[in-house]
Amino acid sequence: MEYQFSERVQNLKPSAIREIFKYAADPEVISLSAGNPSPEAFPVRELAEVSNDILTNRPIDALQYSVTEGYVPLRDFLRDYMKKTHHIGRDFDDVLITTGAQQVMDLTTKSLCNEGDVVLCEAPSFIGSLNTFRSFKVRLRGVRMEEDGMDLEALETALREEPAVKFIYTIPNFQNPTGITMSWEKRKAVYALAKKYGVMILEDNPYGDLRFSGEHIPAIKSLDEDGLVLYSGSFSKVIAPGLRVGYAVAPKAVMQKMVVCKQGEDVHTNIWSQMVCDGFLRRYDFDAHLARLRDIYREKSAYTMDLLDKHLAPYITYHPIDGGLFLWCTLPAGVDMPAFCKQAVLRKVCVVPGNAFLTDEAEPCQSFRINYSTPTDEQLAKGIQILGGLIREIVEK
């Protein structure tokens, strides 16, 4: 049988990270390539208690069909929590519960974009979102990153040159993959540019609650007086990714279209998972839970950066982080990054090649991403030591 695939998927490639997971499945391989929360971070006992209560006292509510917009008590909680805690949500906004934050990317693109439209993305950016945008046959234009976020001059140039821009995609807090946090001044400037050129902003914030040092910076959505910003949040990094519960805060007119699109995808997000999230948020001290997560990641990230300083300096540099799950490491000029990553795999250490995060994977890239949250301390020490030995072999030979 000769299979004829749709034009939407003909040119899509498997996620580089998911492909690397195939190597990581080898128990001898140290995976520094995942994006998973630390195993210590899961509130297992609490989730078991909530789930047992739901299935004992309200089983039909959890097992029956539900509404597309999401579990009403959870939406009410988020509406109140986001406004009080993050100053997010105006009278023109509403909340939609999604099947993970990844679905927010999908529904936004499906609702706003036609084939050939342009999405402006940070360069580099999260591969999962890039592949979602590509699946709708939009054109991606990368905007280079600086130490405090997107290059504003490059962003305005792109907005001026591209008449078909539908939205700007940004991960302003502890960006995946670079770990960079956009400054408050740049957040205000990005919003002003979006308003000037009449485009929306898709603000993706899965890591914002995982700040373990430095000062909190308000969300771009907190500036939104004009209905320009669609905010994406998730419980994957702060409760459990397996629940697949994310959410969007967006202008009602946009959300109405997202709801219609969602009805054609999955009818509604898993209602049991939504009830578990809602029960956890209401029954336990969520702020105390977040504080515990920050303690875990503060200690683990410091340990990892000490290892990088010890084993990779001076040849490999990295961007220090104040939160999130990733470190962006850059090889010296002249070192073949893809070859380095392949050699690392042969030595039983997996990292993610940086070109996987570019809008054009053929562009030159000297960086790779590592994840510090998933491996044990022993695995981090051994894996980073192996990487250090490899770079020294290459540079000092």
Second form
2 protein chains.
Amino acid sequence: MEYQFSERVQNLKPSAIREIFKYAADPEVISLSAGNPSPEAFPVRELAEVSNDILTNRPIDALQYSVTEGYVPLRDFLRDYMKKTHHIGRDFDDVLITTGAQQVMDLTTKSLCNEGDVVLCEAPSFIGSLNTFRSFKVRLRGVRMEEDGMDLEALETALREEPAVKFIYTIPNFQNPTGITMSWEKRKAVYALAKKYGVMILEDNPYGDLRFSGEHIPAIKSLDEDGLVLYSGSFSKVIAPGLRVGYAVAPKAVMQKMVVCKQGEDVHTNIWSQMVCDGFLRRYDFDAHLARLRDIYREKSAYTMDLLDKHLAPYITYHPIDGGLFLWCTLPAGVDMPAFCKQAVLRKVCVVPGNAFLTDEAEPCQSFRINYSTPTDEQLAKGIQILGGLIREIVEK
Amino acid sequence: MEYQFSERVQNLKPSAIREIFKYAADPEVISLSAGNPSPEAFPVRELAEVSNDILTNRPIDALQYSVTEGYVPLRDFLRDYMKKTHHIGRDFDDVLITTGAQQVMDLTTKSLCNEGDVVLCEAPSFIGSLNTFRSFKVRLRGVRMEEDGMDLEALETALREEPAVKFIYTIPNFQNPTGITMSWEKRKAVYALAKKYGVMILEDNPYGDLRFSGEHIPAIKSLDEDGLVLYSGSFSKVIAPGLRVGYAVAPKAVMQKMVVCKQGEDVHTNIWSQMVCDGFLRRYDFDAHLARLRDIYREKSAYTMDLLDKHLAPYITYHPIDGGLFLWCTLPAGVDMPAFCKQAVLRKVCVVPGNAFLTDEAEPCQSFRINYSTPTDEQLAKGIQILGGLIREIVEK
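Cool, the form predicted on its own is there; where's the form predicted in complex with another copy of the chain?
Let us now look at the entire complex, which starts with that chain.
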């Protein structure tokens, strides 16, 4: 049969990153290309205890159909916790549990955007979100990143030039892929611009709790007295990603539309997972758990940055990080970045070419992303040494 | 803020069924309106054993990110099992694990349909699927149901008249809401028509394993030598719905597009759930488990049909069933169906008005759907007696 696909999937080309992942499947390859939390960060014993308790004492609740909005005790917990801890959520907001934060991106776009509408996003930005936006045939316009977040002039120019902007997409903390954190001044300015131009903000914050140094900066959503910020949170990085539990704090009017869309996608999020998250949050000390994660990531990122200093300087520069899972490395002018990444793979080290994160993959880019949380220390040492050898060969040749 | 939603969600109106569910939340109301499997059908002990084993011996595998296509051993099991047991799957097919079968409907529509394309569906049909189709702004055209499935003449007329049909949607076994099973002759004819007109078939089969009487009829997918049938299966009715594990057996070319769409929706299906399903299927006797479910549903449906005969005859007729979870009851001509359902709710019995399942809810309809698997025997007895009292009052007045 001759298949006729929808226009929206015809436009979704397999990305460069997928090509890379094929190599990463080779067990001999050191993958610095993933985005997995460190396995030692999972509270395995606690989750098993909670799960065992649920399946022993309330099995039917965990196995039967449930409601689309999410498990009520977990929604209650999050409503209180986010308000108390982060000043997130007003009377006009509510909490929706989703199948991972990825689904927040999907439901937001599905609820707000017609084909041809525009989403403004940081350039570069998280490829998973960009592809979700693309799958609804919205047009992406990238806004250049500075050391402290989006270039505000470029953002306002885009808002002025594009009449069909529906929302601004930002990862304000330890951004994927750059590791950049938006300053408090810029958060206020982005909020003011969104208000001035009548567009929404989709604030994606999977890494905010993984700050291991420097000062905490409040979320843009904490400023939201106008109901224009949709906040996306996730348990993937702070409990475990396999559970696929994320959440949105969103104005109720928007959430109602997202619920209708979610009903049609997966009816509700896995209810066992939701109960396990709820049980973990209520029975154990979540703040102590987060402190333990920060210790793990502080140590591992410092180890990695030392390796980068030792093996890649002076040729490859990187942006030091205060949190999150990624380091953004930049090659000297004149070095062919895609060729470098390909050479690295042939030497059995996998990194992600930076153009994968651009709104237009064909744009020139000198950077690549490495992840330090998934590989072992031995793999990090060996992998970064190989990258160092490669860049030296290229530059000193 | 003045929210501007996408056209697709503006067109999604809250359905009659949602209105009904508000009443059903009242603990005093007897709900015959759900679609939940019977809690006694869940293999609780076995699932707890498998889960405990996984979280003890392979916790990281169950908690870490996984691949979009699904857990490889579960895909392998299903590929073999469906081929051996149901003659489903050819070399051009593959298996995709989804977050419930609802996601199969979503990914199929997203991959195949542009806005304005047409989906042909049974009239009436499952409201959840119809709403998924609607959420992509496809146009639905209903095909009248006969005692043995779709009216073939009406189906061919629709195929001839509508140039933009992308697929035919059918629930061939114990259809939701009518309980009707499509005959083998009609399955062959529907396949031939799809082939003749070059459209696909989305065969949704959540209830096929719940046949408690009569002869098994092979799936339409078992005929598929041309790669035009997309088969949707689910563990919701045969293991547990809270796990949210469904699957598609689809031509590889279509599945590749569905995988790209799924990546943007939820990255992958809850991996613990997938491992639990896999462990249950491999460690226990699945066929014996299905036989036990059939015993439960045979007994409970017979009990319910006896009650219907006793209390609703001669005024309300129903279609006797050989499987599935639903009974389709029809009121005498002249009785106002929506008013009847509203009166029933005021007497604290909840059923689903049949027009909720039509492509156009405004069309006249004399039927309502009841579910017998969720309520207790006592609730069934009391609820059906109340319905009988109500119809008698209306007709004999």
